[in-house]
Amino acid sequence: MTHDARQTTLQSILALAPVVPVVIIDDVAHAVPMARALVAGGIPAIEVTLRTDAALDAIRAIANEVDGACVGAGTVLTSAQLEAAGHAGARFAVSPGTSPRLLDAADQSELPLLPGAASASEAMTLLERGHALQKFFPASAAGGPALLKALSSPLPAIRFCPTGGITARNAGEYLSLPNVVCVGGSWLTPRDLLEAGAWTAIEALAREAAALR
């Protein structure tokens, strides 16, 4: 796949829903039904976060078993984690920052990578790589919708995932900025609900989500 096939990719499955939930799984066996709830709800993109031992299994768990489902890995640091990631069925990654041998191992990877910028010069350089969708991180320290409406006019060929301190409250504000693709958010599966496994719950949270925009 070229550089702008995995764009291309990468911005279809941004566009699937207002917002990617960003989950942490300790325990596998969560994965399938939370993901299921998810996609009942009208979120089927998700990111699950490479901070636990159990989120590669989650990732394949969630790839062979909930039709629907476009699941991603996230907090992706190195190219051996795009490489595992790929394995296990990941269908994007998505890194909080980002470094030179990342974006040299995402330029040999099939999986379209959303590296993270938190700053004008960060975006021009991913930008400069050819990465014109960015997740804006950490959104709500870096400067917020205020930072993300001053670097629209400057940069007006990115698009950002912020990720950060998004809740239900202000993922509004943000959806409702032109440069805005989609939001990341924890609180669509927050760990009591992921223990208690309270699917409805979080059926529940994902349609409100999805309804954002």
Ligand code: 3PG
Contents of the next structure:
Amino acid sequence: MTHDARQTTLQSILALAPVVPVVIIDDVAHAVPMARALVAGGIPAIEVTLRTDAALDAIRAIANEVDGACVGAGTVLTSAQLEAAGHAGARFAVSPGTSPRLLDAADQSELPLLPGAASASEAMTLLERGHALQKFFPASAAGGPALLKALSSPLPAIRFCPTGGITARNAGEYLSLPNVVCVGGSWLTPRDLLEAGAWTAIEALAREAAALR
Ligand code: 3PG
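May I ask for the structure of the form predicted together with this ligand now, the form predicted alone having been displayed?
The next block holds the full complex; its first chain is the one shown before.
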């Protein structure tokens, strides 16, 4: 797949719903029922962060067993993680920031990468490498909607998925910005609901998120 084709694929994944849930999975048994609840609530693109031992198995289970889900790998920091995510069945990858080595690896990978930026210089460096779709992280700590608004005039070609500090309360403010394609966040899948197997509650949070735009 060419870089442009990967960008087009990523654009259509990010356009599936207003929110991409950022999930930390400790128990692989939670993966499939959680993903089914998110999909049932109208949230098909799901980012499983590679922060736990269960993450790759969770991605594999969701990819194999959940109709309608589009599972991606988050917190991808290295080329080895990018490769492992692809082998597990991830359809996209997300990184909190950017490194030249990770960008080189992404150029050689089939997996579309949503790389992270938190400043004009980082965003420009990514744009130079052909990444017009970027994660804006950590969104609220780096400057929130005000910073995104300020970036939109000099950098109109870039579309962001802000994550970090976003909740049901402030998501709408981000989504109303012209340079925001969707937002990401962990509020749809809090650890206590996962541990309790509260799938109906997760579905309700997903439904509320899907209606944000
Ligand atoms: C992350 O990578 O941890 C995400 O940005 C989620 O942040 P949140 O927990 O503040 O939603």
